[in-house]
Structure formats: C-alpha cells, structure tokens
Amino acid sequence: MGADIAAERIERLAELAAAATDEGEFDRSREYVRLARRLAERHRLSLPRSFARSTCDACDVYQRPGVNVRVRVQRGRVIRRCDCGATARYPYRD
C-alpha cells in the first residue's frame, strides 16, 4: 500500500471514529483510532493535526466536546480533559 493510499485510509478512519463517537460506541471509535495510528506508524506518516488533537493519547478514544471530553480555554492554551482522566494542553492564539 502506498503512502497516498494510507493517507486516504487514515482520513476515512478519522471520519468513522467521529461517527462512532456520535453514536456512543466508544469501543468501536477506539479501534478506528488505533488502526489509524498503526497505519501512520507503518507508513511513516504523521496524523493530521485535527485528528491527533481530537484523540486521547491515554485511552485512544475520539473526543467530542460535551460527550466524552471537557474543553477549557485559559491563558493562551486549550485544556482537554478526557473521561479517562488524561489531560492534554495545546497553545491557542486569537
């Protein structure tokens, strides 16, 4: 499988993970995220930033604000707190 095909598949897995989270099927979402990460590692690709920041590094679930993650903005950074207890912080600019 070529790198371009792998990138397309990663995008498709991101869409499937988001849809599974919307339906409340977090285990299925977790599997899609793990497949996408493994595929990116195998083909030496980086995950799209929006996808990487929408997934929990600890439990691999796709995050939806108000569903399974709490999002706060404080002092120039975004703080995402997952249901598993993991916290991620990202810089934020206006």
Contents of the next structure:
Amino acid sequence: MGADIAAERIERLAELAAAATDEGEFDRSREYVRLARRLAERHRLSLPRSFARSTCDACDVYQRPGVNVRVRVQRGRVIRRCDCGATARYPYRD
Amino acid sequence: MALTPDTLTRHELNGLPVRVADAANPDLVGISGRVVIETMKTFHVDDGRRVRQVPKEGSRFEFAIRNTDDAARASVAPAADEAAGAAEASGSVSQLGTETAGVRPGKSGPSAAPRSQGRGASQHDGDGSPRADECEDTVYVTVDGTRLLSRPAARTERGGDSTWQSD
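Given the form predicted on its own above, I would also like to look at the protein as it appears in the form predicted together with the partner chain.
Next comes the full complex, and the chain you just saw is listed first.
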C-alpha cells in the first residue's frame, strides 16, 4: 500500500529536483534527491534507472547536462563530470 | 496510488500549491504559494516573493490538487471512517472556500476580490499558479497541520491513518 505511493513520490521528487536545478536552486534539488533516496531505502524500492544516472553520488544534486554536469563519451562509456568535481562512468550499448 | 484527498497525508507535498487557512501566528494566515521544502515540523512556502516558513503545528493548510478523475471521485465520497479528533478539521471541497479567516495581511475587505485580481497581478502568474484558473478538476483539501507532523520520508508509512485507537 505504501510502496506504490512511495514510488509515485519518487517520480514527483525527480521532476521537482530537475526543475530546481534548472532554476539554479541546487541545494533545493539536493533536498529532493535525498528525500527520494530515503524513500526508496525505507520502502525497499530501487530507484529508477534515469534517476540513478542523473543524480550525483557525491553531492546528491540532480544533474542537467549543460547546467551542472559535463557529459562526454569515451571508449564505450558515458562520463559525467558534475560541477562538484565527481565523475561517474557507466557503459553504453551501441 | 495517485494523489487524492485520501492519500494526501501520505503523499508528496513538495511542489503542491498551498494556502495557510489558519495558523497560531496570525501573520502567517493567508500565505499562499508552493511548498518548496518540507521539514518534520514546518513547511517552506514560496509565495512568489520569498520563502516563508510555516509551522505545521497549530495550522491548517489548504492544498490544491490538480486534475485526475479519481481525485474528483474521492472527493464525492470522503473518508467516512475518519473518526479521530484530529482529523475532523480536514475535508475537501471542489471550490475554494470563502476565506473568512484567511484575510490576506495588508489587505482589507473581502478577500474574494484579491483572489481574482491581486493574484493575477502578482508576479507568480507565469509559472502555473494553479489558483489563477479555478477549473473544475482542482480539488482543495484542507488538512490539519498536526496530521502532517512527521518526518517527510516517514509520512508514507504511517501518515495520518494509524490502525491504533487514538484518544
């Protein structure tokens, strides 16, 4: 019962965090991301793939390419460098 | 589970348009805007000019829920089993109530007129201020702030409807 509400809360929080980043409210974006992660933890949900890929593991901010993350591709990997300096790499399929 | 008047106390409140219908501090009554941050005991409401912090305890909040047919269906039959004393102040209406208590600070006279004029003239008409268009699919839910006293992440687990008897 609670888990489906939690899943929807996580979706909403992802939208809110993206909007906050677009407006330059990075700390507010972090609050939303942290709340969504906590919800997933409490309800034993896995975060959506898009959410995990577009949030920074180090500083929790929701990343928007061109705003606060630089994205490049190298040797079969996507490399996302957040403005906080953290780098995330993950492979992509051709 | 969609965001309905029944599930509101367990759902995400960040981003929802809200109006402070009643508060222990009379200066806070009538604040309306979007919830930007929720803490355990307060809401931060962005009223377009600045972010106001409103305590949940002793306040009543009127949330506006957009769209969805199931929201309208739930408002036709509100939860009849809410017998707890704290829950009796909550309810949902399809129209905005006449805010007798909610005269906006700094404004005199009936506040029905500033709802149509003053809010349209204020600066947050652009970013989808959902009260500007009072369409039928908007449901206004009034919730006692004490029902929301919980950590934001824990509210989904045990928000509002405890199975234990409350006295």
